[in-house]
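Given next, in structure tokens, is a single chain: the form predicted alone.
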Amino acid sequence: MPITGNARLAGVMAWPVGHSLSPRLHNHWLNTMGIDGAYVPLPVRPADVEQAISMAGRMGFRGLNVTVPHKEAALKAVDEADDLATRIGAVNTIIYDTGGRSHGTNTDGFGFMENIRHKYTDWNFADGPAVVLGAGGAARAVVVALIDAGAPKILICNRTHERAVNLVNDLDGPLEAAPWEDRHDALHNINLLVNTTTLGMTGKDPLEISLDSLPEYSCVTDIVYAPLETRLLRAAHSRGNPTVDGIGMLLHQARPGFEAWFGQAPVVDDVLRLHVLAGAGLSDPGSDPGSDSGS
């Protein structure tokens, strides 16, 4: 529908921002639901983040998504941040009140959990240990979500071991750091394997890991979505493990912000999934192990 002078405004702030799929995602929801609103890309240089976050509220924006490289800076720039964003150490979603004050939260962990639950509705994260590969910002959001979901043990393996140790020390939970070279043998009796690294992404080095010790009931998920079916997911799927690809994390993390800004709860479905994948130049193969899942 055409936007009017009463349109609600939101957007995504990044530098650069041209790669973001969020405008395609949110504007699909706006068009489908007939909402008078717009979601726009906002290229903001790192030096201008604080001013841009403040000005967006004064200009009438209902909210923003914040992505690379601004998530940590946004935590310091918002007027207030909730406990979840503080624990994760980053803000990816900003909601402005009627006075223009900015409230920061982080929905990355929500998106990660909902992506798995979308495909496996009865998956219980408390059923056993989890192994998380990586110790960056995405790993931190995943680990916090797993702690809150009751995972009894979370083993963090990172190429730079010191970063894994720092993550364990920063968060309160059943966490343990393991050397990167131990990742193959760390898979015994686990409930969930998560790759949060860029290994396996198009143009990056491959993720080298043996799944020989992984139980057949363990779920394997990769937050990478280019390619949609990574070599890790293909290997896990071929041996019969439940698998979930990474695009659903992007789709589901967008839901809380959209509802707060535009007043309606959006739905993640196959139509949305295919629409966003097309925007990324990706196809959804019929054999994709995460075909039902989601800045």
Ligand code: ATR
Contents of the next structure:
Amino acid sequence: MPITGNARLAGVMAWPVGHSLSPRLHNHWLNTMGIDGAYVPLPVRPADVEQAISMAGRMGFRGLNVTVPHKEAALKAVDEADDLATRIGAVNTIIYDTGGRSHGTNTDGFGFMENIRHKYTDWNFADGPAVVLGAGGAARAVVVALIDAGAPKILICNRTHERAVNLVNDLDGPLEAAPWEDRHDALHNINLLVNTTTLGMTGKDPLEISLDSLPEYSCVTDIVYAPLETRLLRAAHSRGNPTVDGIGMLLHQARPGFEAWFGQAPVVDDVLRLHVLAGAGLSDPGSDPGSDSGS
Ligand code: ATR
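Moving on from the form predicted alone, kindly provide the form predicted in complex with this ligand as a structure.
Shown next: the complete complex, the earlier chain at its head.
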């Protein structure tokens, strides 16, 4: 749809930004919903983040997504950050008010939860313990979301144990750090297993984990989405576990920002999923293992 002089503006700030799927995602919504708006890629160097965030509001942007490597810097750069972003230690979504002041939030945890709930609508995170593999930025967002959803215990296993311990100490909740070597045995009795490491991603080492002690009812999810069906998800699906692939987290985290900037609630459906996957050069041969609806 052609834009007019009244078009609402938003964009994604990253360095580099060329790999970002967000322009494809948001512009699909703008086009299908017939909204006079545009969502653009903004390649911003780390040294310029603070100024760029401040200027975007004064240039009439309704808001921004912020991604690697700027999420932590954005928390410091915004005029105001909400409690969620402060706890996660990172901002991924900025909303400018009419005076150009920036309000930062973080929708990564929302995206993570909605991705699972989209496929398993009755999934109850409070039903049992969770194991989170990894202790980076993505793990922080997942852990905060799990605390808020009432997970009774969250075990964090990370290669660098100190990082897992820091996460446990930073956040208020039923958290424990476990050595990386314990990841195989930590799975009995759990409700949810989440990989937030980069292991299993195309070009990276595989994730080595034995699922022998994992109950069959446990949900397994991977935030890696390239490939869409990671070895972890394939192994979990083949032994009968519910599984959720990683692309939906990206799709769902985009919803709150879009609604705030463009004034209408967008929908995550199979058409969007396929459109975004095609942009990433990924196909979806029904390969969300066990998927009945897709994300
Ligand atoms: P993000 O912010 O996207 O989560 P990150 O901070 O680089 O990215 O974190 C990547 C995660 O993958 C970390 O938990 C990292 O473990 P370390 O904290 O020990 O670095 C994990 N990771 C990366 N490569 C790994 C490997 N070969 N083995 C085990 N864990 C690995």
